[in-house]
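Coming up is one lone chain in structure tokens, specifically the form predicted on its own.
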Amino acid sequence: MTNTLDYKTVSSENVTNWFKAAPVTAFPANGGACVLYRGKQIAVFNFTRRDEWYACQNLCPHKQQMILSRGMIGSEQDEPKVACPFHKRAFSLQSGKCLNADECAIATYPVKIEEGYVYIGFDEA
């Protein structure tokens, strides 16, 4: 079983492996979908209102459920966020910080779009 400790944030400068996740068309506008990378569920968000993409762990740290890809996305003081649909905990899609409770942060990952495909950055070979 995957837990929060299996995920760690990767910054853009530490990416060593760009994982080709799926075509851009596989992700809903202003919504998310989940991809599997080496046994880890990664939530990917196509934030069309902001013309931005984000990726984070799919595991909500509050109740340890794989659900964040189905969360509601929005902005709080211009910071993009996702809210867990079960528990309403909101997390920054940039830093992973919990915005409305003392929950631990979620891991976030860099995303790039090339030739119609979504790539997620990891720091492992």
Given for the second form:
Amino acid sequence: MTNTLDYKTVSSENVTNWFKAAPVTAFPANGGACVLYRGKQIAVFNFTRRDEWYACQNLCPHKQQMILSRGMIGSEQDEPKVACPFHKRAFSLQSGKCLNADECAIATYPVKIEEGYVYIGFDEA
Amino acid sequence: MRHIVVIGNGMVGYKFCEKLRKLADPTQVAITVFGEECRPAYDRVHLSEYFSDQNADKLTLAPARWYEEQNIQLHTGELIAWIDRRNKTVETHRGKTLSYDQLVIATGSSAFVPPIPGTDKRGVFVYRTIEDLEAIIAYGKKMRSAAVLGGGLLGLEAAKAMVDMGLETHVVEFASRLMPRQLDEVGARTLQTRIEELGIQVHLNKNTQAISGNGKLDALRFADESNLPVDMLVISAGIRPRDELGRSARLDIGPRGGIVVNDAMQTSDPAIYAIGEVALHQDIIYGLVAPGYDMAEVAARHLVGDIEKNFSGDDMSTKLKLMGVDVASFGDAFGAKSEHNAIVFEDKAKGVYKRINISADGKRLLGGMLVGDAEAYNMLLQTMQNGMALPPNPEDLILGSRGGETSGAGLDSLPDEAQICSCEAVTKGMICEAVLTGEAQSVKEIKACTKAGTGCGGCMPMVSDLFDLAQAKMGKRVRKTLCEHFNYTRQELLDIIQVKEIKSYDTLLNEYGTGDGCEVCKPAVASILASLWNELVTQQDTIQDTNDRFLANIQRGGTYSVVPRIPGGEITPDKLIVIGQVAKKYDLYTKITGGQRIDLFGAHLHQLPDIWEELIAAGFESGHAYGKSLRTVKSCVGSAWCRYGLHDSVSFAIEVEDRYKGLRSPHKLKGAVSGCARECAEAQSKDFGIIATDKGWNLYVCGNGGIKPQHALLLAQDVDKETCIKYIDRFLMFYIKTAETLTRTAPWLNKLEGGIDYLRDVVVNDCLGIGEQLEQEMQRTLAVYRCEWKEVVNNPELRAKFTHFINSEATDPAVQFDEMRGQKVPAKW
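For comparison with the form predicted on its own, produce the structure of the form predicted in complex with the partner chain.
To see the whole picture, the full complex is given below, headed by that same chain.
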């Protein structure tokens, strides 16, 4: 699961399985952490300032590194983004598109919060 | 009134309309345009962007409304079926007839589909129009793998789109290398290596003989009898001019297609012009947009009676980014046209290849190619096109960064006629004038009023440099604000934080910023906060870069390295043994650093607190190798042992290192102390360097290694220890308070008005009267120093942050090691 092709964007209407990842309190404020789901590594980001959550593949397509969860989050013209710690490739957490280089887009996943827990949406059983 | 009919509404057809309308208003010339696609002309150069946002409007060059405003009759979805040259009429596929005075054929080209059996099967596509893309996207959703036939420019664009769609992607090329028309063997191999790293499989020397499958394709069959099973195929094997109207109207056609034109873009019928990819000029079909735009300009001018400007042929220079890899090729890229000497630079580790061809007399640049790093492209193209004199060592053209000169440096010497934007034929003079007259106040406004950079966009870095250059000429200060979230310079933010006593990033963002911040302003503000208050960086860990967040240096593969502080490079055998034991226990690669310390590599995130617990127990503390902060103060062995030593350099180095350890600054800081003028500690290459003299110590400042090495300059001579430290206090604090973010002391000094003399005035002569204040601020910052690792090791809550997964104890399975000379190293990326 270290190939970027293993990760495919899931849109919220296609979710068949909400995976209960961890309690909200386990995530840093305005930062991210990595969730393991069936061999896949999913980076989950807590935008405390805007009270929003985003999830994407942990794999940076630039150098194929499992790292995005340790990236700094922020926004570009209000679009939430994460910057890879290795070479600062920045990706939109809405579209997955690379914002400052010509890298492949990353897969994004829906997140929901229920009763203090963070759930990530997948379209596989 | 004259009636000009344009057949074709692509990029060049549109550009023609725009140019003609500028030269002739609706009372002079009526314009009618026919386009067979259902939408007005769009930007085909950026077609692959459609895959990511599927917004056709973004690609539209001008909406239907524009044609109305310009009084141009636009008929989309309508095809011209016949030209009647004798009666000067055209007939549409709906049977409508229209007379013309002059006709412009801009029908462009279609994708060339090679005569391979099976191209009619389901799952086979071409890559040319938005409709093609829509079909590819719809089909690709259910598929697993795709092949692109053709490893040229467009083929690789298409392959990138396949990767973006999440498909396993293959590129099949008939020739022995990728982009055979632009790159030589080595260039193509460099590009291939980079592309393969993305998981794309490249198949060279493959002559596709058949596309097999029952109704829908399932594999490609090659002449060498091998097979490539694949779910879909995109053909990108070149273009064919759409010259069928010219053929049926019996205009002169080239042997391999294309409507023959003269230098004024006229066909064999002087009332009919042809421009763009359908036009054959001196046996060349130009498949690029810039020459097409040139043709549009020539034809438009000729039609209004201006016969001055001719199309004299263009070169095929081009620069683009293919899957994140810069590729450029310009002029006589292969040196095939005349005698030449080639200069070649290749860096296999970084995947960079550069080649320039110099005329045999060594005076002119003929052309070249760049793969992996095309920053020099614009300057090289200008040098070639303007026949500019070459530097004494022409290799400087491709190794330019050795001297550290900025790209703006050469711009000043360019003539005003130099064409900066070749898509829109905008010269340096036009851009500078727009700025100097005040018409353009920003780079964005330059784009709007000169149209520079609105085509392929490749000239934008140069346009931006020209803007700065022209601004500077007007005496305007270019104010470097931090980023879109803070409309302040680093120095302004530092003043705000200090005066308002702001302690957290969030408070600053709430009160003085907008948005959510970013990877630029977060660490910059973190550094200011640390410089001023020196609170533990662990308190606001998510505004730190990963190194500061996890208090270790991230390495390839995602593991970290550990550097305990070894002040002055002095260490006891017992401590050395502890380092060895820890390295052995955690299986860490060990190396002596350039700063006289020992670096332990390859630690997993979760191991860091355990490793540090053991090191701290043995008396070590953080070396801050991860921070923009003091690293080491290097020393020679000094008078304690050395027969030449004048003073005890080791003791002084330890004292200085202990004093400034943990001090955060705009960039890293390095120091050194040498015991005599022989300078074994290389103090003159450090941010601050101290050298013993027979009367005391000389203090040198602002030396750097790095990209552009610079010797340190003498700040104070023959001073005693206390004075030396006082000056370093003042110097460092002054630097911390006035430097831009991520600027080391050398470039900071270079930009400081008055240079070293002014710095000496401030630090030694105290001309600003702030000396004492700077010392006190330094004292306050240093007084609150604590070892960050000690805090983490003793705090279970902080320790818990050092884990790869939030929901599992597992280590990152993606981390893999190889072995080299008996130690582990991360697997290559």
